[in-house]
Amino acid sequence: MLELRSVTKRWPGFSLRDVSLHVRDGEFFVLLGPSGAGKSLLLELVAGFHTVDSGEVLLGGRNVTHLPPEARGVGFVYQDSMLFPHRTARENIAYGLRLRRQRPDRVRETVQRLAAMLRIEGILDRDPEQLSGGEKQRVSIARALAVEPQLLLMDEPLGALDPLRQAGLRRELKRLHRRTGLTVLHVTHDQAEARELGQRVGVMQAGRLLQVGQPAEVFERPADAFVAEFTGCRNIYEGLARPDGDVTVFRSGALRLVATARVVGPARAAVRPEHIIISTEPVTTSARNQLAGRVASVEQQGGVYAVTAEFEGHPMTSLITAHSLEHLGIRPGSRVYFSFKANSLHLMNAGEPADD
């Protein structure tokens, strides 16, 4: 459905560079990326809000890259959802059809249908600043959908929002896909947002695309140290591995640690919080890493705790429940044990050799 070919485009301190990239028929692909990695800028790109300095954009197989926005058949929807404020949520919704002269009763039809699908048939005779956060989306949406994009762009649609509306609108989202099977390009900051809604992830940074892949994929297997921390992985240690029979084992100074990964000589390990058990007692387990240290920190986040140990000099990770904080009695300076599983251990390759 979307391809880019080596898109690049620079501004003054900036470059979106060689970016190629495949969204097919169909897809909710996510964008993931921190402030400023450059995924606006490659949506403003393909909508065509901006020209490309090299490369090309195709849309169905056409080449648009120099096709003016309103040539291309896709629509937008902006974090702060741009409705006309002197328009009624309906007349918003039709926009679009009566700029393309569409007739009357079809305009009626049309949001009517949307209206009906995202929910909004109560509000469309009010005004913008009647609606909330969540409500404008929504209108926003149905705006974009109107005119029967080939494609639907998504700039952090739900970034204004309060987290329960954003939870609300993040189930809405899934249900429309499901039920038109749309081409979404969608770009958000948020890791849950991009776990939710992607089918596939691209994680960009400094106007580059550093890893594309299933969800699962990019935050269980990143593609280099970045792209772990960005993604949630607060475990991340450089040093060396070497096979050793079945396994491998890297070290980091006197840390050891066995992976399931074949990866030889200077390397990084990184070990997500969520993998990592925590007991105050040495189990039994069949769990290759088995580690011995003391709390150096209890972070509360959201609904759960962040537990960081030292091990060897290496302040490690693991997240738990209140109810099992408070049952286990942990707290800075409490011994304990984190016992993790190998092929949780994930291994890639790095450029220089740590310390040994």
The other form holds:
Amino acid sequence: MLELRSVTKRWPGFSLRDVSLHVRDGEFFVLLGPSGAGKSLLLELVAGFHTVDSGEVLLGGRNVTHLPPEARGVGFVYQDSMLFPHRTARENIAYGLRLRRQRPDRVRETVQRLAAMLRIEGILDRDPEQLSGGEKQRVSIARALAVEPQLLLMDEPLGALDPLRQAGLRRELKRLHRRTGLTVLHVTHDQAEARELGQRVGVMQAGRLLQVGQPAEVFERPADAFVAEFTGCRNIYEGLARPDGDVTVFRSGALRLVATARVVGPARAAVRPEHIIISTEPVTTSARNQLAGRVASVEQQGGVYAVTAEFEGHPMTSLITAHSLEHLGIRPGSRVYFSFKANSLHLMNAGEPADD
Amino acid sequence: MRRTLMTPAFAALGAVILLFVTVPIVAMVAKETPTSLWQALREPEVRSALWVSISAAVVATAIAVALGVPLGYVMARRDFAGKAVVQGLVDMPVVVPHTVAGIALLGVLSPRGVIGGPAGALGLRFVDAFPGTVAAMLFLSAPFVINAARSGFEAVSPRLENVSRSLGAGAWQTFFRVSLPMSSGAILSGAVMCWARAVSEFGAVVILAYHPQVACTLIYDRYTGFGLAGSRPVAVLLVLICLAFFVLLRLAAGRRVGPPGVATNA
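Now show me the form predicted together with its partner chain, since the one above was the form predicted on its own.
In what comes next, the whole complex appears, and the chain from above leads the way.
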């Protein structure tokens, strides 16, 4: 559906470098990255709001690299809705249809259908300033869908909403995608959002697309330390990997870890906090890694606690529920055991630096 | 919170300047009676001068809008080499003394000037003619429209234009359906300022086009010939007409759009 071929664009102080990407027909694709990674600019480039310096943009097999936005047939939803303030919600949704000189009864029908789908029938005659953030965003989505775009581009559409509304609209987006089969390119800096919405995820940093894959793949097998860190993997170590029988042994100073992945030489090892089991006694499990150490800190994080312990001078963090924390009586200074499976330890070649 | 003296002190200082501006006008208007004003209005010379002032200012404003709004848009949206120079040129008339502007205009618009010559061949005369009055007014009041349009457009997010484009509107359609309506309030109030500035123009008009007399020229004429009492009825008429115009247009502008870029419910 959407194909970017080596797209490069330089701005003063920032550039998108050699971005190639293929979004499949009907796919919900999420671009994930920190602020300033160039996600939004890439989206605007796909929409035709900026020209490219080199490379090609293809939409539905058609080369649109040099077409203006109005000839591309893409819908765009901004984080702050960008509703036309001098028009009601209904007029906003009808904007593109009126441009196409559709008959008034057909316009009304389309607006009604979209309003029903997005559950905004009751607010159609209000002005944008009378709408809540969530309502604005629904109107904005309806407006984009009204002209039946072949691709829907969404730039952090949930970013301006409170957590409750975010969750609601997230579910709505999923439902909408299932119902319409639309191809969506969605930008976010929220890894949970990417995990929940994305059929595939692309991680961007500093104007480059670092890794593309299914969420499980990207989150469990990050291509490099930046992706690992950005997707919430806090336990990353530098060291040396060496095959040993059917496993790979990774050493960083006195820390010795076992992995199933085959990597040789200088490497980075990463283990996600949620894959680590904490105990206060040594346990017999199938986990090939069991480390003994002392708790350095306990921090509340949303609904769970992050327990950080030191192992041979290396901090490692695991997540634990409030209930388990209390049950195990863990506090700073406690002796603990961290256990995780060999295939939970992800090894990356250290050859490529994580940043520029 | 502790009460401070700042607000009352500032209010008192502000009151002084407001009184300084208001008292002379009120005192002048109060010296005239409806009868004296009616008598002045019955003189063909006065009616003609008021009409020339108002109509020439309207024409100058219309030209300033037609040429200045596109320039304001470019200044708001594009970055280009020499932009600061262009902005300097836009603001230049504000700092040029009006009689100086009149002399400069006379140089190019006279029958021997670079514009006046060819224009004369086409039957367009500036010196001592209505087009000359318009030209003098336009020169000195155009910046109000250009700058108002620029800040009006700057208050419209380019992203709104992007959305409009993505929905199928071309650049022109987007301008007329989104950018222009959203800055119409700012442009309208700029146009009102431009018109008011044009009506009050004297220094340049008197050099370029002494005739047909505008109200300001007539008032000056009467003052030098007949003194304060002789010029006052015309002055009061002009002030009242301008104030009425101003209030009406402000009301119209205020009803349509609030501050630039902010939506209001009409």
